[in-house]
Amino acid sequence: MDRVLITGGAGFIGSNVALKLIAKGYEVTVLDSLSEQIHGVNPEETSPLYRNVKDKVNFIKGDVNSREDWMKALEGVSYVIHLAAETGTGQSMYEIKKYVDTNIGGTALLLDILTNTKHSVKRVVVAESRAIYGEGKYRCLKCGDVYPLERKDEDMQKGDFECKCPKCGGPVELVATTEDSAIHPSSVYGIAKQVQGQLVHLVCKSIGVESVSFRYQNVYGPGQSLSNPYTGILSIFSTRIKNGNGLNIFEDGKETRDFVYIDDIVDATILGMEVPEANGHVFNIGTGVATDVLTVAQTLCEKYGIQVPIVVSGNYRLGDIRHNYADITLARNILGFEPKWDFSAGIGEFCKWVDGQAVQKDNYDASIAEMKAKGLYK
């Protein structure tokens, strides 16, 4: 059976992909830096994701910015699933070099090696993100399909959070975002993810290596970090609720996301590796359903049986998008992908898992203070 390299393979998505591939009979190599923000100071004790895979894979603790680590990790590999990345829209707006170096630089180094050295890689699968769409796709009654620009600070200061038509300035209606929608990210993270995908498709095609990229929506499920305050609204809210702390709902609480369960992400990713017809394609992976943030907060309190104050504050973060949900028609047609988990079932499983975990330290206020200091939180 072929050997698969998963970068970031001790992370939330990567570790779950690794375990599924092992169950299917693949040999798996994992390259992961075991970032303290995700795995804690001592991963052997603080990272169940790492412990789940470390003895089942060829584990290499290394950095995607290291040529030596890449060379070691690529030995005998047929497929690369490149998930290693700095994640977090808000944090990317002030840790710019870190995000660009890792997400773009690490990918460039992989492609440089594939271009200039002998290897056995047949296909590269890379994680892009729904963040590359910025505000996504909308419909204006006057102008048709449009792609709103980043929302203005002065509008949001007045409590006007909805997107406007970029052509006539009128109201717009949200529609599902297709893969051929305009690419206009509103964060450094989104730009870095856009470039990652473009580099992989461009270079791989030129050197005869197959390529597939995924624009994941908001991924959640058992095993995700409950202590990282920069990513994952379900984790952030859960940790605050478990600590008895109130929830500050940004904007007016009506902002929406497409929440997709980890098992569906794993299935789609492996299909992207295995299905021959996937070569050269970009796929949205989500549920195709938008859920608003206030509903998320209320559902979590209900599932945990813990009522904490929920305040719709009108605060906002520069770089955040208002809405986005995926059109997954292409993944259905080419990959045969069909999400098995709706939000109600998935959040139930997630909350059951959280109930079995030790209550984590709530670092959220510190992350907000950091953003305030940078002028990104209003």
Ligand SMILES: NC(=O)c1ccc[n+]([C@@H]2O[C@H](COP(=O)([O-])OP(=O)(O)OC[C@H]3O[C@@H](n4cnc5c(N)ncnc54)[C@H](O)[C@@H]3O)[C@@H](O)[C@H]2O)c1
Given for the second form:
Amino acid sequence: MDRVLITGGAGFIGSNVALKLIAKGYEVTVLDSLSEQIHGVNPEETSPLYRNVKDKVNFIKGDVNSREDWMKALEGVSYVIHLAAETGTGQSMYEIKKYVDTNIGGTALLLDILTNTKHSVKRVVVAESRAIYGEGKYRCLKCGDVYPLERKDEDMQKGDFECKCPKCGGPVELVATTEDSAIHPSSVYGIAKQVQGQLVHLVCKSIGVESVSFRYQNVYGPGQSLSNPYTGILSIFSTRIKNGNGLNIFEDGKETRDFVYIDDIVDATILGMEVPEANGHVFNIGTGVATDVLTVAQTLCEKYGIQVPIVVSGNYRLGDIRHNYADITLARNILGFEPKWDFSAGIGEFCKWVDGQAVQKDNYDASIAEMKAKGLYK
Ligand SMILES: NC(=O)c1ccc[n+]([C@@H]2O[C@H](COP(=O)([O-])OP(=O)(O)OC[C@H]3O[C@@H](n4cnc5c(N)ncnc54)[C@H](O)[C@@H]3O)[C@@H](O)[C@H]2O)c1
Ligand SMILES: [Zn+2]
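Following the display of the form predicted alone, present the structure of the form predicted together with the named molecule.
And the full complex, kicking off with our chain again.
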């Protein structure tokens, strides 16, 4: 059976993809640096995700910025699923070099090796992100389909959070973001994800290796880090609720995201690796449904049976987007992908899992203080 290299294979998505591939009979190599922000100081104890996979895969603790580590990891590999990345959108706005080095630099190094050395790789699958669409796709009654620019600080200060038509300045209506939507990321993370996808498709084509990329929406589910305060709104809220701390809902609470359950992401990713017709394509993966953040907060409190104060504060973070949900027609048509979990079913599973976990230390206030100090939090 073919060997698959999963970079970031100790992480949330990667570890779940690894377990599914093993169940399907593949051999799996994982290259992961066991980043402390994700796995804690002593991964053997602090990282259940790592523990889930470490004995089932050929585990290489290493860095995507190291040529030597890549060379070791690529031995005998037919497919590369490149997921290793720095993943905090807000954090990327001040840790700029780290985000560019790991996300773009790591991908560049992989492609450099595939181009200049002998290897057995047939296809590279890479994670982009919905972040590359920035504010996403909208419709203006006068101007048709439009792609609003980043929202203005002066509007948000007045509590006006909605996107405006970039052509006439008028009101716009949210529509599903298709893959051919304008690409205009509003964070360093988004820029790096865009470039990762572009590099993989361009270079792989030129050397006769197949390529597939995914723009995942907001992924959630059992196993996601409950201690990383930089990413994953469901985790951040859950950890606050379990500590009895109130929730500060940004903006007016009506901002939305397309929350997609981990099992659906795993299925889509493996289809992207296996389906021959996927070659050369970019796929959105989400549920195609938008859920607002206030509803998320209220649902979590209900499910945990813990009522903490929920304050819709009007605070906001530069780089955050207002709304988004994916058009997943292409993944349906080419991959045969169909999400099996809607938000209410998925959040139920997630909360059941959180209920069985030790309550994590709530580091959220410190992460907000960090953003405030950099002028990125208002
Ligand atoms: N989770 C989401 O909602 C989401 C949405 C869109 C895109 N993505 C993308 O999917 C991929 C996986 O995301 P995830 O949620 O599983 O994140 P994660 O943080 O759980 O996993 C990332 C893994 O990469 C590893 N890593 C970080 N830097 C590394 C380096 N320099 N060398 C080797 N390994 C390194 C980390 O230790 C971690 O195990 C990422 O590329 C992310 O950008 C995720
Ligand atoms: Zn207009």
